[in-house]
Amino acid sequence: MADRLLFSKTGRARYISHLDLMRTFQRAFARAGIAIKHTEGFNPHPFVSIALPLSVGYSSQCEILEFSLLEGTLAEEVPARLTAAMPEGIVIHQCYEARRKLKELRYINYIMNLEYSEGRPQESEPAMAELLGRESLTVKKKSNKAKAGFTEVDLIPLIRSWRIECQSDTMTLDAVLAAQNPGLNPELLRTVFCQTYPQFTPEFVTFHRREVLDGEGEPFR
């Protein structure tokens, strides 16, 4: 049975791409004397897989890698050897045995920040709650697969849930949105919402990853 990491990406960490993020596990494994179940063939590396890699710039505290312990070290001793072998900014929460597929993560739990410098603009909540409440939100996705290039998709099926909190000068969208067959990504909102209405375009926006959910809602282990 495989074995999973659960941990968190933040601070100058956030700006690490999956690729270089897949050979600082690996590079970190090697550093901190665990060993694990490497590929086969010529050119053997050690096996490590990230679900749903993260966007270059995104924070998250519930990043799941997936990877095979080898005998020798306690899964319980993975966390603190491992994140002493890691960049500043990522840190392991927890090393478990993978008893569920993939699949069956459905969710990911979104907080997103619009920051507006010059103080945030009152009527841009409601916009932000009426583009949401809509029956049907339509907008064109870059598609390799389509001849045109790109294919129509309808965000609000692949909204689960969503709340709007606000202060003098930010707006902060928590929403749950699918993870996945298709995955709905939080920019996607923000380049729909800029669009709407340019008028309450924030300065900066931000992106964290703050739970990822099964079919029901509760958080995928």
The other form holds:
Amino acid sequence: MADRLLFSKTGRARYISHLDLMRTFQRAFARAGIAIKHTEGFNPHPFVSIALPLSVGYSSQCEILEFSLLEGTLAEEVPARLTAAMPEGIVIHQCYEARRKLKELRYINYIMNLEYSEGRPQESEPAMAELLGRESLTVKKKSNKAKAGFTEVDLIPLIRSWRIECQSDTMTLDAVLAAQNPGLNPELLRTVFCQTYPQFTPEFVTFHRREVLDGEGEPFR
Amino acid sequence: MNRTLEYILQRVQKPARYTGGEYNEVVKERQTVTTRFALCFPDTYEIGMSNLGCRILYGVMNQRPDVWCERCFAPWGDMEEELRQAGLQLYALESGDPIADFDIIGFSLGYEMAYSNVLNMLDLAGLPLHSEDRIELTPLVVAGGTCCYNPEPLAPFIDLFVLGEGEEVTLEYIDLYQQAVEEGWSKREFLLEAAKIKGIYVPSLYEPVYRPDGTLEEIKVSEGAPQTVTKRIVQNMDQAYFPVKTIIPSTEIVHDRVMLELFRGCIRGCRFCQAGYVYRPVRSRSPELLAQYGKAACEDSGYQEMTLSSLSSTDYPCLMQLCDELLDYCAPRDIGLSLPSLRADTFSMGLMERLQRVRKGGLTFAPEAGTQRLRDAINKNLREEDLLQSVRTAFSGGWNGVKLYFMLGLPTETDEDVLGIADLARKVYFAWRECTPNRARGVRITVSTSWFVPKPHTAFQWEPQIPMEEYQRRVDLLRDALKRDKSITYNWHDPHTSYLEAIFSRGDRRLASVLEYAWQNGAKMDAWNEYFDYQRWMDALEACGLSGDFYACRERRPDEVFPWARLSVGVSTEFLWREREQCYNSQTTPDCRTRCSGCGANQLLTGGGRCG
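How about the form predicted together with the partner chain, since we already have the form predicted on its own?
So here's everything in the complex, that chain up top.
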């Protein structure tokens, strides 16, 4: 089976897109002098694959990259050497042999921060709680496959758990959302919230991935 | 990072262009440096980061502990709008500080269509556009690059121009600037001293005097400024700085690969080619050093591709030896080697095998003209048999496509020459039929034509550009001639940008008002179709009472005083005139290795001066 990296992507690196990040890793392995397996065929290149692409602008402390380490480098050396070859904001925490399949990665814990620089409206918290507490929350979602150009999705079954924490100028939503097949991008929660309660539209929202979880809610590695 | 900026970055396209933080970015402590330099490229990040000259200057300046050079690019329209709306000033990527607070702001000018971006960037920085309205010495606004061989349309906006290669002269004027700051000189005092540095042109010390017909009577020189400013060159390429460690962008740029500069200058002397004249004399790097640099640059960057760069790479004397040495390193690591600027008469089996070893790139040749007569007249010195031999080699080797570049509107061109392009393309097609190992796969032959723009400091600097309608007629003629050939695709260049290039490349100082007018009316990013508006420029010319045809389509008198008359690239005007006459006689001039033609550029070399 393949090898995996656990890494974080924060600060200025948040703006690196998924494709650009793959390229960055391919080059960083070469810069660090870490030999990894290349693809075969007409245009051979270092093979890397990042599980669950992160939207541009989101930060994360739990990204997973798959690759195959070739002989010559010990796994425990990889984090430090690779981090040194990375642009600012990407830090590799672990390098290990994959022991379980990626499809066992079921949930992602997101921290969503809604900012109100003029002060948070008191009613925004019960509003969010009301929304997430509904029996079902069906929204239209853009789709390239569906004929109509969109499909209808119920968000509630895709939310495993949530917790709201408020301060005078922020509301933080700590939510565990389905990761894949289908997954739920927290951006959709923001959109629904702003559509349902336009009077509580925040000025700015940040998104952060805190942990990836398996079906039991334990960290997935 | 600034909170407002974070907010903005969520809403713009490709935000990684605006963040900095890439691998190998140079960050210094603000307190430890005395001079802060904003190296500005008047186009997008993707274009600017691909510029080898900027990579070199960034390295050269940052080697000095007392100087911090940072980068700044033109924001795309969505980002510009956000910056203006939020009241944020144009900032440098490394520190995020506004460039208006820097000591020196330096622009790299590679093509005329970026001029409007220079004004736009000064405005986004919050600075007055005109040099005379920036009273203080700081920030000093300078410019370098190929356009500076005739920088007159930008003269009122820029404090000083640097002519030629910047490795040494940049540090010299930074030294002088530091002295000026320390001793409290006025801007005028500094510029007078700076004008004494070789290669520096201070436009405010030169005053053009016009005749009633709009041509130049003379260019007056202020006391103390040199009569002629001659470009600077690096004497010894083996001792010149090479950027082994360069910034590796975190987002894809245009030339996303290791660039290995083999040599400067070109031995060929094509009469239309500005680069061929202004980068003289030829100076090569040794193959041993290049191999060493190439490997080190791959190791430091992790790039999967390397390109050998020069004006005509197959003229590099030790090319095969260098390729072999590089391939020994590259092939096992899957690093591809590519060679642009191939002359069609020098593409050999040996070279082809080397280029294919890792991955096969596209193949492009530039015959420039369709008939032998015209190729001789422009001194391209390429024989049809040689071109056909090269494509046969390539087709036998499995290539199934080739791009051919030509120009329309070259001096002395006739319809026979235009139709000759179609004939040549067809011969290339037959060469494919004859040689391909696999006819079923088909072939793609692409013919592209651009509209010839006469450039300063070339043998054709006296020439008119043909009228736009005539260019269009020749395009139509060629299109008709090629329309039945299904395997040949014909692309032609939009004439509007070429016309503007022809105006500005040989333009005088009066065009500055046209530029300013066009910018005020929204001109920016003119190298991009999304933004370029031809009518806006025509309106600007009219508003300023100037005629585009005066600059583009007028044949100059033999004794014409050119706007760039005070600037020298080391090649004598007599030589250029002689070359022009040779053109009209369809006489070729041999390349510099076969015989020296006495252009004068060897005098730029200290100690005897042999080009190599």
